[in-house]
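Below, in structure tokens: the form predicted on its own, a single chain.
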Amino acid sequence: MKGLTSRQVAVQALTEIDRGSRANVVLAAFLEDQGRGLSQRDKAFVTELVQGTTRMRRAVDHLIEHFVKRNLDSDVLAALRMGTYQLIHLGTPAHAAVNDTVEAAPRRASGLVNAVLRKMVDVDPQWPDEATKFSYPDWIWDLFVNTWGAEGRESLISMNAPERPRPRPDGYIQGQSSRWVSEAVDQASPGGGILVDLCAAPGGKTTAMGPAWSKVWANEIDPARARSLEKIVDSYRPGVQVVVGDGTKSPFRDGCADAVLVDAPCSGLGALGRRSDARWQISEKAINRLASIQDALLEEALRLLAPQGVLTYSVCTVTQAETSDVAESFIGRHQEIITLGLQGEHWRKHHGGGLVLPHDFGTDGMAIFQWKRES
């Protein structure tokens, strides 16, 4: 039996997506299944379709707005949006985008597709909005610009042409501002001793940090990505214990750690570009509930804490509520703690800790803060 196409794998998994699954599992899983006779080339193609059309979802749905005006069913809908991207946002020459497109539309709309696809072709672009030609919701927009002004819009414009990292030496694949945070957590403690990584999963920061550390807990509460963290550090960092807890109620004795790091669950803001879907899927009201859990969670990283041990907090995010709110809250509610500087020119300076932009260095934007508890 003759094999699926780049572009019938790329519309199967925007379909899933579109009906509500999570972008890089239905891409993971459909790569795995319908793609597995492609090649190496088709599959990176069918990446790109899958994970650009999700990401610039606005800017297409606008496009073809234009053009059809009754609801579609998702798997046409699926068909032009890919269709559309090609044509508008990555450069496909016409005949492909069409012709091949219309290929992998449901028969029974090719027409439709066909139709559609051919008066996009000639389309120059007129958007009401930056929001929707860069494609964010606005309440993202307008979060970036208010709170960054320029550097907020050159933020969400890099985040749609997203980093690709290169593997750390051991062949993990980790963005550099993720390896910046471990690089940080090892700087502020030369000596080693024992960590605590609250909020572990997927394993990344865990399985970068230097050889100083005796002992290396991974603590994780939803079980299976427990089950996925103990693969990566078993591939990655042999000998970390993995335990499955809840980050703002661990299992672990008062005092047992010489450093705690928090690489808290977060609106994931910094993160839009690696992550396609979630531009769509946040919500603002979550942000405060966020900021909750990240109180919680500094709350109990302090209980870990032995006397001169430091507690670094990280989020992928750059909102104000998650990243200096957090910090200088939990600073006025502890007198024992002293805030570290941070080392490495990348960290802008903010409010005591350090902070990277997407535009900055092409990464995920990620904030971080250290501090020492003296008693």
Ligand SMILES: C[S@@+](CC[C@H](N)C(=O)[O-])C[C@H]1O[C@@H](n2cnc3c(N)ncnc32)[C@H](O)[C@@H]1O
Contents of the next structure:
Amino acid sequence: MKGLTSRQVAVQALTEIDRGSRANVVLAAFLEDQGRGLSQRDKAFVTELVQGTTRMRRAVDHLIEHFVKRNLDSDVLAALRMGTYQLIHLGTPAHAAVNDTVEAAPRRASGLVNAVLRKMVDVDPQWPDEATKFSYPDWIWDLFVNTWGAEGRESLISMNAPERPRPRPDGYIQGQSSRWVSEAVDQASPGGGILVDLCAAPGGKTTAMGPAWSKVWANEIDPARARSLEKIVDSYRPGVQVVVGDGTKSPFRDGCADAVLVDAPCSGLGALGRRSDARWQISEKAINRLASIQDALLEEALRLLAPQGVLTYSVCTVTQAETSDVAESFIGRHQEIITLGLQGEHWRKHHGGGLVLPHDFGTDGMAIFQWKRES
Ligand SMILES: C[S@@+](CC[C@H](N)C(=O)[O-])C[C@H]1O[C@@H](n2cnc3c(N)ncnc32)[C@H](O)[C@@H]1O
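For comparison with the form predicted on its own, provide the form predicted in complex with the named molecule.
So here's everything in the complex, that chain up top.
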């Protein structure tokens, strides 16, 4: 039997994602299964089509709505979105974007897909506002622009062309700003000792730590994620001990750690490029709920920390609620900690901590705070 084309695999994956499945999970599974006959180059093309179309969903839907007024089945809509994305954003030659997308569309809708994409070839896009043009929900657009002004706008635009991280020397692929967090953890404790990483999966930061640590514990609440953490640790940092549990109620004794990293669950608003569907999944309401989990994780981290130990808090988001507000309320509750200055010119100063906005270096956005326990 003839294998599927790149565009057929992409349409099927986009249909799954539109029904609510996570883009990165669907893509990985489809490339391995439906796309197994494809070359590496074709797989990269499927990735570009799926991630790009998912990111630009609001923008392409705005254009499609000019030509189609009724609701469409997910698979037909997926083909139209993918064709429009190629024409408007990828600059694919019209004959390939139209003909090859029609070939990949459900047969029952090939007439409609052909007619709409032929009209799309001549469209000069007019956008009602920048949130539509750059394809973000209004609340995310407003939050960035209200918080960071023109730099918030730049951040959002840069997340539509996300980082393609280079592998580390050991082969693991980790974003640059995530590596800077591991470096900061190492730099603040040159003598090493015992490190507890309270929110460790998938293990990028744990496995990037330097050699000074005599013992590293990697804790993760989600059993499935802890299993993949174990595999990553076995390959890239054997000797790290994985623990499955809630980091707000960990099994570690008081004062057992020389350093604790809380790389907390967060809204991920600094990583919207890497997670193409995240902008459509996250709700504004989640931010306050996440901030209270972040508070609880910091309290537990402090319990584990020995005097003179260093606590690092990091999140791949840039909201005030999850960065400066969490940090300021934490130091307000604890006289026994002092704020440490950060090394590394990449960090902007941010309420005693550091921040990288996505457009600074074309990486994920990241915030970091470090404190030393004095007594
Ligand atoms: C930002 S990710 C960590 C990324 C990881 N440090 C890395 O660099 O690869 C946050 C992780 O915390 C986990 N998590 C969420 N709530 C937690 C909790 N209460 N205790 C421990 N882990 C938690 C999530 O399942 C997720 O794997």
